[in-house]
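In structure tokens, the next block holds one chain alone, the form predicted on its own.
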Amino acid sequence: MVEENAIVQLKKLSKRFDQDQDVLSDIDLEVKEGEFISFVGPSGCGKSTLLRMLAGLTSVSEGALLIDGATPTEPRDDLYLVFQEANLLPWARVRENVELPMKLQGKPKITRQAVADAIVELVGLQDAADRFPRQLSGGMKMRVSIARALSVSPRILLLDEPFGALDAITRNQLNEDLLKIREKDPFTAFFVTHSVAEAVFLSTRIVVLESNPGRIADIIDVPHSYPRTVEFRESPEYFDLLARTSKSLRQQKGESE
């Protein structure tokens, strides 16, 4: 059964980089409008490849990936992928760097001018739009990479550990920041993550997967509602999300041990 408004589906969905082993097999996820779905899981068990191919990066071994019903044959303007690092191009600006993609599109400058400023601002760093990437602190050139996905109104934003090599003081911000943005400029968010505490305080479902191939495993709801602040992060709910997806990975660890 097709889950109501779902715009992406994934059906049996299978990897393989050679013959011999699966990296992914058999993944049935149905994904609606607006849901923010983290993939946790041990270290191998395909996380970032699944994002890659809902990016149309890697290809499809088996089985069906499905956005809006089809099969997607070429990149899409209205999906984008964050990586781990914030790949800023060091010998331009704040602005400019956000600019890019829309100048990629053929935008005319005023356009991207003004879209910038507007996105710039959304992320809080409108003091900082003429500092070159060599200025910016780790979590400030996230934030500039995240603005660089807003900048084209995503309807879909692939995330791929962006905040990984953060401490976990900027790490906690940036996802209170991340969803406030959210608020502001709606999109449906697949994102990878190693923390638990992460994927808990921002996903409406955690999908944790197990390894050796990469399958679901469990999927989580997380029912509390948005917006979520630090007082969330301090609740009883949240804390019993946590124990619970915490010891759903701990099994798949240990399966694959």
The other form holds:
Amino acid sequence: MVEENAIVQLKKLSKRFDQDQDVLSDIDLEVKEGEFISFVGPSGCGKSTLLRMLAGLTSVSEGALLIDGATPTEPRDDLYLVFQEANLLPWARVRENVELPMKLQGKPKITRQAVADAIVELVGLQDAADRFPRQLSGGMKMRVSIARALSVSPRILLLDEPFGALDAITRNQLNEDLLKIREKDPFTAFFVTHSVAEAVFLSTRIVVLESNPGRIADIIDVPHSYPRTVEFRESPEYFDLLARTSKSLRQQKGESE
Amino acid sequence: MLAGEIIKHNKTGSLSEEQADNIRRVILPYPTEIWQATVQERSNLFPAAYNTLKAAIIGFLSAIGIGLGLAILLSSSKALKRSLYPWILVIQTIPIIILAPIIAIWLKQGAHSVAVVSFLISFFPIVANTTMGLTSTDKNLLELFAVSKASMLQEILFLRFPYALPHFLSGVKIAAVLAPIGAIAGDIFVGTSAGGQGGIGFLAILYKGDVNTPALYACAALACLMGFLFVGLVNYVQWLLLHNWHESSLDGEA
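Beyond the form predicted on its own, can we have the form predicted together with the partner chain?
After this comes the whole thing, all chains and molecules, with the earlier chain placed first.
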């Protein structure tokens, strides 16, 4: 992966909902194409808000948010968000859910079907393509949600605690699969999580945020190259990074949980 | 005469067995007597039922169409909702017994007015339920559509409508019960018997005059049958549309 151009730049970025209360303050971050950035921090530190700003769902209060060097004036086609919940249409089959973003973009049915077939297989749901969401387990629902996001081949993928509600085994499996998918279909990722382990396993960089107001407290590099396999999870390097990130997180003032 | 008095008279022997039975027949006929009356009066009952059914179907279908249209209007803007809703409520709160003469004056008595009464009685639940459904769309799904850059029209067609469907259908089910009732009440207040246009309500008044209780029960049975037919149809459509995905139609599987 070539990592040269900054795809996303955040400059003195701030967000406040009330006049005097900053949710995010002075966020400076430059992200290169192909990076995998994780945000960790105590609850209330504005991780999700940051992601929503990137997605264009909420406005910037101060500072600048640049994508490809320009402030996005309208929602971008090459950016997609994976929500905290799977957020599927209950009346639509798996395949139809995956096709939805393409349908909304007005792509012809033949293209939609071809792309959906390929992506459904990529996330390992080929046997469940004609099922309804209620017939799926939590992990499978999340796979559909990711498949849906990938259907528009986004350059930037925002993931808001996508695996938070899953059990540890399913979560690990999906972490590994997410990286495999990314090998085939590269994207720059912004990933919000509460799990330090997940952040270390997936990321090129981990951004530790403190709260009240949300600021960048620490940035931890994860130099280990991709593809990352299960062995990485058992390496001393991994445990080192785990300890460092946990320690950094512990030092942040925040609402105690 | 009350049933208690009959028994009293009977005990004192002032009523013959036959007289007592006649009175019993007026108050509570045997099912067999109701059946006999149905057969006897079939040349009156069935055309009347057909007329009522026709009015109820027209009233019901307009309630669905206009109710849905109003719900879309009400849910599209707060200002529209504030200005329209009170008037819908006004129509709904005036008892039909008062509204009916006004309709008769405006539209003249006749089958068309009967259909209007059926509509007026049945459209409100569709408006109220569908509006509720259209305005309670899951916030997360709305954001999904925002991230997907969906147009307003796409959002309505692919998200708000399907989301409101179960609400809409439960409104339609209430309307299905009310539409035949409205058609029968309308028959009494604004109907006409001219040219064989009389419905079940009209017949009921005749039978009441004749103290033909078994035939009145036959009218009641036909009215029930109509209601069951309407609700059964709506239940079937609901099953077709929802059984795959909606909680209300799940059969314990998965």
